[in-house]
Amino acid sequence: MIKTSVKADDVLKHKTDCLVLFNPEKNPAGLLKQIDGLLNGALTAAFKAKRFEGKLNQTFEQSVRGLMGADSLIVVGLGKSKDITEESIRQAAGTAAKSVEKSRHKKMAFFLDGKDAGKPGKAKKSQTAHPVAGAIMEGAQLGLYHFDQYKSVDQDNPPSRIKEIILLVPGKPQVTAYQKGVDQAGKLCEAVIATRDLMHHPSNIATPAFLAKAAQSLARKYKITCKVLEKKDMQKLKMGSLLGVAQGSHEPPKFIVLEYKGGKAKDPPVVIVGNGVTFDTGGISLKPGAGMDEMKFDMSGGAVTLGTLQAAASLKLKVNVVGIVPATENMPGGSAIKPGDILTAADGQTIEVLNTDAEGRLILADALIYAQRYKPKVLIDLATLTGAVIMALGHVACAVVGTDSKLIQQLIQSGDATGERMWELPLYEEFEKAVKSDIADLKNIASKGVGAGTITGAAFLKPFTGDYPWAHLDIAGTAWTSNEKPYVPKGGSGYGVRLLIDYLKNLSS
């Protein structure tokens, strides 16, 4: 994490490499008008020439050495004043931070007094101490994320990195509120960064055992309960569906359970189940070679589950949360399951395996059955389950399917608030019938001609959720992306941690 602090200082005299100011789609006013005067109207000229119009994520950069305490100034657009939200501030802060780093500055300072930039208008009431401070820090910290663990460093030309971020406030009375917002955002960002790191490790490192050790380390640091079930434990619990997927791999499976008890002892927990396939070849139903390297991210649901438990514990949320991660590889070894095989899940339901590349739902089945022992308040699962969700929603939003409309709407609202958007898909009876097998209770892919791959994947999971309120999040399109965004890098996004924490905050409040 980059060192961050809040200071009350004169923005015109504050010493820093680069000062960042925000501006909506209107001519410079207030402080910006004053600074524009120091710059002989350079910002006004940029507006008139339409080089900078205050549109969201537009930037205007100018050297101000000798005119101000800062060496350089960046003004970043926020869009129309009426449309400013915490999400637009996050994006603008991420855009600015990347621009500052690209210019090889080491220190940067943000200033936002609310008069020039307006106030977040459309976001729902925030649970953070200071929503603007939190949004700025989230955007900057997450926008400056790098995963360099496996790169050699060029000693003569090392990569330029921001070393310090300061948030300037107009006066000392505001420092405490802003600092609380920054601190809360920092803990959340740490969890997202830990999630992204897990997703970026190659699968020869990030094995099921690696995930289990990461969970145990997390539990020690944040004083939460962790247990890891081994293969023999899964056999005792008759987790035939999970063990069926695991039997083609030399890497032993792990079943990770984390318990955070922040609520009252008798309060039922929110149970989050995350798919932990650490590498997915497709098994005997082998995937094409092109792009298979990205299948290391098939454990994204598991990584997000660990990250969410970390964030909940570090923020000391007043709610009970259980995280469950079934972890295994899906390999085409000589002992691997074959199309046509029948597996028996822990509750006795039988599954005809028609495609071994539909393995995520197989390991989730046993995990969802296990989750029911906690008598959960709600049951949420996350998985990079289907390519079909990318056809439907691209890389812009995840799909949510479930049995409880209130839960789904609460999740959608948290998605809107955090910029981690989702879209509900229907779970009609026809889709549930499409995963009924002729020779077993269920089959792991739907009948030919049904389509709706994302929904039928959820329809398969439904029989393993009991009568508990349940929502399934298919994050295949949002967990990993090839296009860099203002505060989301190429590769693993960590999508889901901020969304789930917002949901849990709302429950605890």
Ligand code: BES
Given for the second form:
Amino acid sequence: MIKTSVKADDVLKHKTDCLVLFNPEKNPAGLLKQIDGLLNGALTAAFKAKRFEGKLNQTFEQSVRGLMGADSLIVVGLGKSKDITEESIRQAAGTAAKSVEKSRHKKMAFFLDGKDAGKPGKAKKSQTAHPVAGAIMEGAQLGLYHFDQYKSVDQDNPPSRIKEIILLVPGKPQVTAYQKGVDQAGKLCEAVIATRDLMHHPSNIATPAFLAKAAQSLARKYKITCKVLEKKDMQKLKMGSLLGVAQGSHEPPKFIVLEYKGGKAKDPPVVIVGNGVTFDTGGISLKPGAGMDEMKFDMSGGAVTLGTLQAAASLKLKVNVVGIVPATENMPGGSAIKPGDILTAADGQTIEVLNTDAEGRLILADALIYAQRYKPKVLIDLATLTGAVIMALGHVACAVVGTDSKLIQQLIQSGDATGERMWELPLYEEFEKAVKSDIADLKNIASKGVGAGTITGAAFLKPFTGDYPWAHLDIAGTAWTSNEKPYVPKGGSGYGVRLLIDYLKNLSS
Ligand code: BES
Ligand code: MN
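Target state, the form predicted in complex with this ligand; input state, the form predicted alone:
Let's see the whole complex now, leading with the same chain.
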């Protein structure tokens, strides 16, 4: 982890490798104008030449050695003042931090002039933590994420990493609120980073047993209880749908249950179910070879569930949360399920498996049935369920489909606030009909010609949710990325942790 702290210091004299200042899309004013003077007008010259105009994520870099306390200065654009939100601050901070690291600096300091910060979103009344401080630290720490555990270090050219980030504030009175924002962001980022790490491990390491161990160790570290059901327990519970998927693999399945009790004993919990397919070959309905390696990320929903429980516990949120992760591989072994097979889920509903590659919904069925024993306040599942969601929404938003419009609206709002956006797709009756089988209760793919793959995936899940308010998040397009974003490097994003924590925070305040 990178060391973080808040200091009241003179921004012109503060000693650091690189100082970062923010500039909206307008000519340098206030402090920046003063600094421009120290630099003989270098910043205004950059504006004139349109090299730097304060556009979001634009950067201006300059050595200030001898002129200021810092060695180097980076000014990062925030975009138009009226459009500045916590999201643009996160992005600008991520962009700046990566650029500082690229220049091989080790220590950096951010300074955000209150006047230039614009309106940082709607800061909640009860929230004494400074939202802008949090946004800066989130953007920086998440942008600087690396997964290099499997790489040998090049002794001649070791990678350069930021060791310390300081947030400078104009005076002592601001320190407390900023510090609280920095601390909360640190806990949240730690959970997002743990989530990303779990996702990046290859499937020969991140097996169902590995996920179960990760859950147990996080339960020990935080105030969470953890229970792991083994295959024989699943047999006792008649989880035929989950066991059907698992039977093609030599890796034993695990059914992970985490309970965090931060609310009143009698409060019904928010139950989060995360898909834990640790590798999806497609099974007998085998996937094509190209890009199949990405299917190590098919446990993203499960990783996000563990990360959310970790963050809820470390932030001591006053809510009860249960996390459930059914974990298995989807392999085409000799005893694998075959197209046409019929499975019976734990509640007795029968499922005709017409495509063994639609396995996520099969394991979620038994997990959603299990979730009902908690009489949840709301039931939320996350899964990399369909390639179709990428057709609909690309890699910029996940899809939400569900049965409770209040829950969906609250989730959408949290998605907007955290930059983890979602878009609702309609669960029309036609789609529910399309997953009824001729010879069983349900079939795991829709009738030919229906289309709407993401919605029919959700429609399959609905009969397993009881009458509980339910929302399904299809994160297949957002769980990992092959093009870097300002604070999401290539690879697993951890998408979902920050949005769910915002939702849980709103519930508890
Ligand atoms: N894990 C995949 C979905 C997926 C595809 C995630 C591409 C990310 C990128 C899921 O298990 C799957 O294979 N779904 C099938 C469903 C189909 C057989 C109805 C799909 O989307 O092709
Ligand atoms: Mn599949």
